[in-house]
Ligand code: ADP
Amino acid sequence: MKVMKFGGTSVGSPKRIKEVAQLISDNESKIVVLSAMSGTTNSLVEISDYLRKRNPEAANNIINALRTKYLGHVRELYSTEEMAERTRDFLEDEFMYLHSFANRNFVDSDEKVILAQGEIISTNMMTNYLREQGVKVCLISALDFMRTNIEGEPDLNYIREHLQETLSTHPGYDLYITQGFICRNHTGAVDNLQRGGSDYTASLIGAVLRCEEIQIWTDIDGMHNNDPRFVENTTPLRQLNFEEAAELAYFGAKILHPTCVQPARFAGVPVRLLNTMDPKVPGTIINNEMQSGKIKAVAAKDNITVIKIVSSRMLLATGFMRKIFEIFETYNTSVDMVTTSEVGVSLSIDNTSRLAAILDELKKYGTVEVDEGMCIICVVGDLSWHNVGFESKVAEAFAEIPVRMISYGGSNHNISFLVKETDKKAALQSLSNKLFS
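How about the structure of this chain only, in the form predicted together with adenosine-5'-diphosphate (ADP)?
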């Protein structure tokens, strides 16, 4: 069995839904994971933001605009009045449901339920279209099996057990469709796997079922060697090692959700990145192979804050590092980059929600400085220390860009530079010129 995930752009219009329907309508056994149609989750976020701010009129206006858009999609997508009507009825119920949130007091858990409707809508529309085309398809609800535990991490045993149970109650299908992104939390309330999380859904399903392959279908021909949103003339990579892909995803290559490589990697299931707009191109395969001696790609992660703690007490003191890291642990804030010197340590974080409390505690141990608006530039490939000269070649690209921190040696696959966000584009371009031209 395969998992095939189609992102928001891939199902972003009736035309695209028809193209995806064609791609998934063979007799191979598969679970298809769909995102919401592009733009829908953003609209749902706006609706819930307005409701939180007690502005139901503004929320209702967005719901009405979405309704008009979707009723237009129905006219374009279905060729029989029967299926058009069935889908219209479903959508009217959906929009009535969304309006119902505007008629009562907003509670925090409403947001997650509102956000879930985009994927519920796209999977129903696709299923109805396939049925109209005579394709045998089974729609399964991700809310029946996708679940996170008390730490907010996917509960793999629960997911495996309940997905297998769901599949076995609907035997005899080659094609199952389900929602990406949405799940339940440990209390059973509707939740999600964070923005862009449909990739994670696909990887979790592929991992728990030990599928032969997880395919991520999107709007580009695979992982490129640099971020195509900021650099011109990037080129697609044919192959990546799991660890390389995980680093790129974590450090900003938007084509993959930051944590989505991990489940596939632990289960040893290859991930293939493919282009819905050009299905014949080979894309990128992510597996256990490692091409030695190659720098593969560059990515950038924004919104980084760097904290420097300088203390004369650090000199020759044992336990200093432990105390510093315990503070970050206490406030549930993970650290990305770390560099140390004889008298100080610099660390980078991307979640600043507990920053004030962290700084208060850190100040007990020395002088603390904070720089915001930073960006991690991450170079990925076979960067083991046996490859003499690679790190200096990479560093040359920063000849004219101020660098705040450098991290090398934490893994064999990555060298990271911390620069100002305003220097990101120049840094990415310069790395492309040095490494790939």
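Please could you give me the other form, the form predicted alone, since above is the form predicted together with adenosine-5'-diphosphate (ADP)?
For this one, just the chain is written down, with no partner chains and no other molecules.
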């Protein structure tokens, strides 16, 4: 069995839904995970925001606009009046349900329920279309098996047990459709997976069932060796190790969320990135194989803030570093890069929502300086110290670009450079010229 995930762009219009339907109707055993149609989740977030602000009229206006949009999709998607009418009835029930939230006091948990409707709508519309085409398909609800534990992490044992139970309750199908992103929490309330969304759903399903392969279908032909938005003539990568893929995802490769490959990695299930718009392209396979001595790709992470703490009195004292990092832990703020000297420590963060409070705490231990508008450029591949000479190639690329920090040695697969965001494009292009030309 395979798992195939299609994102919002891939099912973003009736035309796209028909193309995906063709891709998945090949009589091979599979579970297909769908996101909400592109733009829908943003509308649902906006509806929730208006309801939270006690503005039900504005929320109802957006619901009505969404209804009009989807009823237009019905006219384009279905060829029989019977299936069109069935889908319209389903949609009317959905939008009346959304309207019901405007008639009561809004609570924060309502937002999770509202957001879940995007995936519920897209999977029902796809299932109805497939049935109209004569395809034997079974729609299963992710809310019946996808659950997080009290820490908010996926409850793998629960997912495995209840997914297998769900499949055994509906035997005789080669094709199952389910929702990405949505789940229940440990109390049974509707929630979502947040990090990685539908990709995470597909990875979890593939891991607990030990599937043959997990396929992530997007609108580009796999992961590239550099950012095609800033660098010309990038090329797609045919293979990545799980650790390489996680590094690229964490440091800016938008095609994949860094956490979503972990369940697949631990289960040993390969992940393949494919292009819905050009399905014949082989894409990128992510597995546990490592190509020795090869630099694979470059990625960039924007909106980085650097904090420097200088304290000649405290730095060498026992517990100084612990006190510094406890501050970031207290304010739930992750650190990306760290460098130290005899009198100071510099570190970078990408979440500045609690920056003011963090700075107030840090000033107890030294003089604090802040640089904003920075960017992390990372080079990923086999960067172990056995791969002699790669450092000089990478360093040459930065010969004319000011570098604020360098991080190397924390991983055998990544060397990172901190530069100004204004130097990002030049840095990416220079690395591409030195490493991949």
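Positions refer to the first chain, counted from 1. Take the two forms, find the largest set of C-alpha atoms that superpose within 1.5 Å, and that set is the rigid core. Because the structure is predicted, anything quoted here is derived from the model rather than measured.
The chain shifts as two rigid parts between the two forms, and Gln429 rides on the same part as Thr234.
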